[in-house]
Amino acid sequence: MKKSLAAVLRIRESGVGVAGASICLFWAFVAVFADVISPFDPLQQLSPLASPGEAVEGGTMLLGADFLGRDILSRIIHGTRTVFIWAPIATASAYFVGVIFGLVGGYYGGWLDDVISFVANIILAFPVLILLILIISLLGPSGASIVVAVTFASSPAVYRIVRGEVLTIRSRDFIAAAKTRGESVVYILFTEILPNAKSPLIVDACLRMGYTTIFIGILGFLGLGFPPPTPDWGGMINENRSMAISFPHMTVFPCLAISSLVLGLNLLADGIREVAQKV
């Protein structure tokens, strides 16, 4: 746990990983001050198809605008809070799934770890994208639905991790020690062993997180995100698809967002793995 959060404290360190850790604050900030830094309300329709650097009444549509007359650059701004209010979300709803059957499979073994494997195996089995797009189907779209989606597709990922951690750990001396303490099942796995399993998770959800931002965009494009006029990168680019060969700002920027978002967040993690293995 120790060398996983010095590793964190220590990213200054990697350029890499300064790069990445750039880009994600950047889209905070920008999140966090979406209604200060947006130049115009995201639903109000101002000048159907402007061109980027177009004057309007009240400013400039510096990306241009949809076909509705919609600013592309606020709906881009507060775009950004669907991504880091879901997303995090998502991933976080993932880990507790995944790290608590993990940590159970890998430390009792025997027949619960073997079912518990079996059906990660079979859930892995299945394309994730396909998984996404029945459970979306079936519960709604909705962002109570991506959190679940998310959850069953990518939690086997994350118990498998997990679990081959545990099985490294649980047989080393300090968890014979605690055991003849007599610690309890719960003070083990979540005292000894889960604080030294954190390594590479910590690497894990940062990728984990770009691969979220990927399945939102993905299933807004679809038309499977969340409910229009919510301003979501994905559902830009379906909305506006249709006309991207003549206004090809309608479609280019939104991308450029999720893009450059997932490239931090890889960023960062190479930067966390490449200072952790100096530490």
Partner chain sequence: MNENNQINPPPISDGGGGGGEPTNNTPPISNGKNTPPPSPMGGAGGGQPANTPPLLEIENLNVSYFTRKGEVPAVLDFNLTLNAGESVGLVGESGCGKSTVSFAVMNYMGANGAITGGRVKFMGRDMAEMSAEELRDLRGSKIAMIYQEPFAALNPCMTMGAQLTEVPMFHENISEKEAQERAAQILSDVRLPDPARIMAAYPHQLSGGQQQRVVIAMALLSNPKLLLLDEPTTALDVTVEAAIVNIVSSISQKYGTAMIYVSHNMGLILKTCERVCVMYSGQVVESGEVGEIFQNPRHPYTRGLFGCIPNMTADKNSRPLSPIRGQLPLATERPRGCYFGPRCDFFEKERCGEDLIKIENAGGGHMARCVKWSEIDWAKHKPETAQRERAVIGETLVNVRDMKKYYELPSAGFFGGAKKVKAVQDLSFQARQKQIVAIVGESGCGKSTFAKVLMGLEDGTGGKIVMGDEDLAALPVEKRDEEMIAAVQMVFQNPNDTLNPSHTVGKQIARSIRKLGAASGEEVERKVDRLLDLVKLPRSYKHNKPSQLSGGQKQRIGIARAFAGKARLVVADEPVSALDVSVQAAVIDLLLDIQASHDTTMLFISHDLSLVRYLADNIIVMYLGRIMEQGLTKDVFAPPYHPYTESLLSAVPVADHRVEKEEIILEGELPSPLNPPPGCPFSSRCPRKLGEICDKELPPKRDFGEGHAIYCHINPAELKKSPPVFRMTKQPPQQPPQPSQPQQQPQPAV
The other form holds:
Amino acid sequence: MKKSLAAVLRIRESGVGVAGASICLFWAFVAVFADVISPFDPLQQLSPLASPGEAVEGGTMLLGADFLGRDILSRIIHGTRTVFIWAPIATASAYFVGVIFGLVGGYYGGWLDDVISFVANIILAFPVLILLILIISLLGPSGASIVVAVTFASSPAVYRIVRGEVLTIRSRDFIAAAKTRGESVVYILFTEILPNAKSPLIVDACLRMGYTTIFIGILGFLGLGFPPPTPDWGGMINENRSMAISFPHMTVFPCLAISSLVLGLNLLADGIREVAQKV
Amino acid sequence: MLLMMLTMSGIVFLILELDPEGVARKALGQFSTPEQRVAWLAENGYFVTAPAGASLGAKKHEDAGRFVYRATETKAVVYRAPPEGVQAPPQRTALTRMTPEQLEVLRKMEPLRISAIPRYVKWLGKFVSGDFGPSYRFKVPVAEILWPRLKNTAILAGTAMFFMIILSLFLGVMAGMREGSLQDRVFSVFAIITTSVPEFASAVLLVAVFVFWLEWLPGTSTMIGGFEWKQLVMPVTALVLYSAGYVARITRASMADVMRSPFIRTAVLKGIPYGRVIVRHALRNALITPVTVILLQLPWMLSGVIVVESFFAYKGFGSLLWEATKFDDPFLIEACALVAVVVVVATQLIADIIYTFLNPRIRFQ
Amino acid sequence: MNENNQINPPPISDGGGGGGEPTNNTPPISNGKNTPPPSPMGGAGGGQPANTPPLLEIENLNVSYFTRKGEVPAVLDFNLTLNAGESVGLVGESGCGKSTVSFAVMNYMGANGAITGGRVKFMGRDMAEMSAEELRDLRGSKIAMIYQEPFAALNPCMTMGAQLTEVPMFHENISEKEAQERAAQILSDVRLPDPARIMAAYPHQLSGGQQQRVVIAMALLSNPKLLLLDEPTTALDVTVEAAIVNIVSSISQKYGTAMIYVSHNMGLILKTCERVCVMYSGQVVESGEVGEIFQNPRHPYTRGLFGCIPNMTADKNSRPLSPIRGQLPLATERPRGCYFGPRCDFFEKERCGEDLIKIENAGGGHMARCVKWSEIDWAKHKPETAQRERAVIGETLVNVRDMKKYYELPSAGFFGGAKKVKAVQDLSFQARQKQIVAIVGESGCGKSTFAKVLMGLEDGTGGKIVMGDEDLAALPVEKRDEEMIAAVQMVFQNPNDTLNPSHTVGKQIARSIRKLGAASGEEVERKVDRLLDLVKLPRSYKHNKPSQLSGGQKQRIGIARAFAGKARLVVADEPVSALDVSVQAAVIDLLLDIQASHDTTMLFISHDLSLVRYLADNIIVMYLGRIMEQGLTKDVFAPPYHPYTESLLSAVPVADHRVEKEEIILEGELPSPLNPPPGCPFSSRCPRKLGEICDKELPPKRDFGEGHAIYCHINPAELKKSPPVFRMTKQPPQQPPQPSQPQQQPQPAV
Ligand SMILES: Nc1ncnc2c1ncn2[C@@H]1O[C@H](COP(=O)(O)OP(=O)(O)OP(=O)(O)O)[C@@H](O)[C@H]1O
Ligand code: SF4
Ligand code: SF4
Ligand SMILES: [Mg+2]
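Given the form predicted on its own, corresponding form predicted in complex with the partner chain:
After this comes the whole thing, all chains and molecules, with the earlier chain placed first.
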């Protein structure tokens, strides 16, 4: 336990990593304490079209209000929760599928690997967004369908990484050593191989979390995300986008929120990579 | 490649067409009756059909007691009789003239569908021959609206690609050439920031700056008054920023890798001029990965195109697809998806060729 | 490059007359290392008047690398003077700074290295003061370099021709056509057949030996004054190495090129150089004339090194190795005082453990960095070495009969039909209890494939491996029972691969103990401790991850793991080839001790003939999947020889100045196992080839008694006539007469 904590804290060795981790922690904090720190109820309609800094009954709307008069800041704060719940679930689901297929395909090779790789390549080559749109239009917009869609679109990429790692690791001597002492395939896959593929997978998980955040944002932006009035960053941009030209504050702040979170994740991934390379 | 194209279209088919009822519902709207849908499906060839008045129907009904035929003016639909052996309705009754009791019986019967595979073959055949079916939203054949939109998108995406390639390769090579230098750091920060800002966000931010604040550029790109480069600036910028960052990062990594490699050391220690080391020895090797990545970036750009076009109301392929999805226009969605398949497969093919060309290890096995 | 008119290097082929008949093989150039350097002939050689400065002067050179952890001093206080035409060797174990010195001579320190003190003067000019342009002018024309890994050193996207011609084109401003002619010329000088084809090829289309020859050609194109060779043959097989070394020394002689030859192999240095610098942990610890250093080493480290090198003329029972204890210090963790202190038997706290030790003159040009160089009485000093009893060989344990293993390669085209690689063919031998059977051969001869089949990692294609009443060839590891698995264990080659980096050492040993049924429950922990004791590692190491261990320590853990159960047969696949000599000796010693005390049979796979000579009871020599010769060690290493064994033996560099040996240089490259010669596998390179019969028919087995068998068409009486490859001489060796060799060798199939 102590050791894994020490491993996590090694991110301090990388400046980029610290920056990324701070941004991510900041947003995680916002998500956890959304109820406490948000100045207004995110659904309450107060003063339509209020501009940033305008005072209303019960406080100041620091970032202004949207076309229905809901406080933008409060909606962004609560929107953090949406992201922090669904992005990890969707990413984890993609990882689950990708890792299983990757381990099996990479270890056994042969026709099984050929088939899985072929399908994975096809999905990878297909424009992600069109794929997501098609799936969502089939399932209807909801959190669950976002999970399904992201799993479908992202797991092939995870598969590819895992498979590549397995291919290199499985030819190493310690795998032969495990075989020559009679270990089972399951033991070899999960105890001998997987732990050694850890660091590229963690790096990729951070990046992928960023992608998922973007996907959720885009779907919200296209009106295929969470049904209104859920506070969702992408959805906020969509709702207010007809007024983007005259009232930019309604859309600019949610954009900054998404971008900064993704930036944080990307920086974190870079930092982890840097630290892992040092060893 | 062909296999790939078939499989991809198969996936599109699976997602969109596996459930014909769903297609009918989309075509006719949420409030259509089951009968209307059945009729629509019959008309559009989802069921086994026979021409009106075909004697075949009656015979079959009498012979086997298992099938019932229902005909519209032009088509007949084959129904499988319900298991309990319900009294069969009169044959060849026009849809409109059925009695409520007859309808009740019909409803209990299961339409005899064509199984998925022959339907897929037929479906694909139609697309290949250029018959995309009608668009319910635009009330015109899909083909009529699709081609001009594709042309617009080609202009947008092509321009974006052009700038993206120049920008990303330039930045990537400059950064990777001297790993850890100031220029490397600056370019890397720039790249990581742009990859973190998705197209819709950069579009919003660009509008806020250049339209609202500086008032330099128009906020939409409808091109109503004819084609105008000015309207293209922002969509292209949004597209370029996001993907250029990604490709630049890959180029940088590839270039830095090559610069660290022993053969560059060999070249330097051979005493040939630095410029030649970079151009002749480093670039060729460093560009193998980015060039293929750039081509594979095209599908990604198609995703971006959907967002950017719909944001700036640019009349292209992306906004068409988006509208089709929003209004559940089944044949239009299908057509758009298949166009995407073709584009993807074509770029993969080109990428493979270029890769083989660039990499002598593949060329001369 | 505009002094005078640069003269094209004349062709080297002294017999062939200008390379006019490229298909005729030139006779092997005698390695004239022992003749004085030839007086430089006119032209480019650079006949300097007596008062010109030496070619290269290195004064108090210090080089550091700057990493995140801080400054890493890689080279300290390095001095060297080199005159035109001289050759000096840099030896030392990995990480001691040899490469760093050679790159410093090029003034090329990479992104994070820097010269932190001292000077490198080339022809009297300080290189640090040269402009970038001047440096560029020097590199590749006056100073050229040959690298350790030829494949990595060549640009994968350019043809050899393009990479060769750019050197003279930029240094001498000659036209492309002229450059091409010159490149073709030099390619035939390094004895590459068909230069036109090579020029059009990309690196991946050539074999390792061919690539290295191209790199050498590239270095020689502008007729440099100084040639730096950074382990030019380490990545190559011995027979290829011998050919390359031969080319390099004949060329340097011909043109009076000065050489700095970097190597970890004492034998090679003895063969190629006049002077030598022995390096340890960034410092030169001893330097001087080669003969002097080999006869009379002064520094305990140099002595120790010689004690670690298995000798071609002795075995484990007559002259055991005397390993140096401990391991090399990291560049960041050097001890105070003498860097060799912690490993030195003569260490004295007051004298050796305080101040930096200065290098002192021990007479003549002989320098030694040891405060006690004059006091130590080497005659009295007997390093601790376990005298071994010759083991009593027991019953037959494993019987291998006609073992075959073919790999199917997926065909490239659609209708190509799968190709077969015949990795092992008709391998038959027996291994008895407590015996050490060695399989030797160059890369691709099928050694490791056989090990894999034996371990059950691959299925055999035919034949039997009988152990007890089981046929191991038909029993993949999944089907073996616990007892069988424990009985047949393996020690792997690569120390960085043999342990799983993610788990602690203790856990991995414990897992082996449990899986091999040696102990369970509480008992396991105690057994782990006992095994660590057995391999002479501190018990606390069980909490370490493999990354915290040195290569030798990892190999020890690998050995502990193999002996965790009741191993009756241990397969050791090149267990020490990745280790430094001083560490290698200790690991070998340990392995032999455990093998003897456990009464285990060992199958020792290696490419290192001296090592095999040292430890094996029985030897099997393989080439391209087939046995060439097998028998007791003493028989294999003495006449009659198989022609391949003979060539192998003569190619091995021997680190003993008293040993004199035949020079047989093999032409051509190892044939691809996909397309081996139809008759005798060795026929494409054999110097004693009889003719058509060797091409067409598999050679018969010639039996010489006591299990000594040679597979060759030459008749036994003839075979018996060949003289021994090694001879001991007391007096300085003289040029051995060249054995008459057939001149009409076939053009090797490449
Ligand atoms: N680029 C680098 N950055 C940091 N340290 C380095 C670098 N290159 C070499 N070193 C360190 O400098 C020391 C000397 O290295 P060098 O490569 O000269 O040794 P070497 O004798 O050539 O070893 P080998 O036999 O393995 O080639 C080593 O401790 C090595 O770890
Ligand atoms: S100085 Fe001392 S410790 Fe160093 S080698 Fe000499 S005797 Fe040994
Ligand atoms: S059989 Fe012929 S080719 Fe083979 S080793 Fe003997 S002499 Fe040489
Ligand atoms: Mg080196």
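Since this is a predicted model, take the numbers as computed values, not measurements. Take the two forms, find the largest set of C-alpha atoms that superpose within 1.5 Å, and that set is the rigid core. Residue numbers count along the first chain shown, from 1.
Core-superposed comparison between these two forms: the CA of Gly182 exceeds or equals a 2 Å shift.
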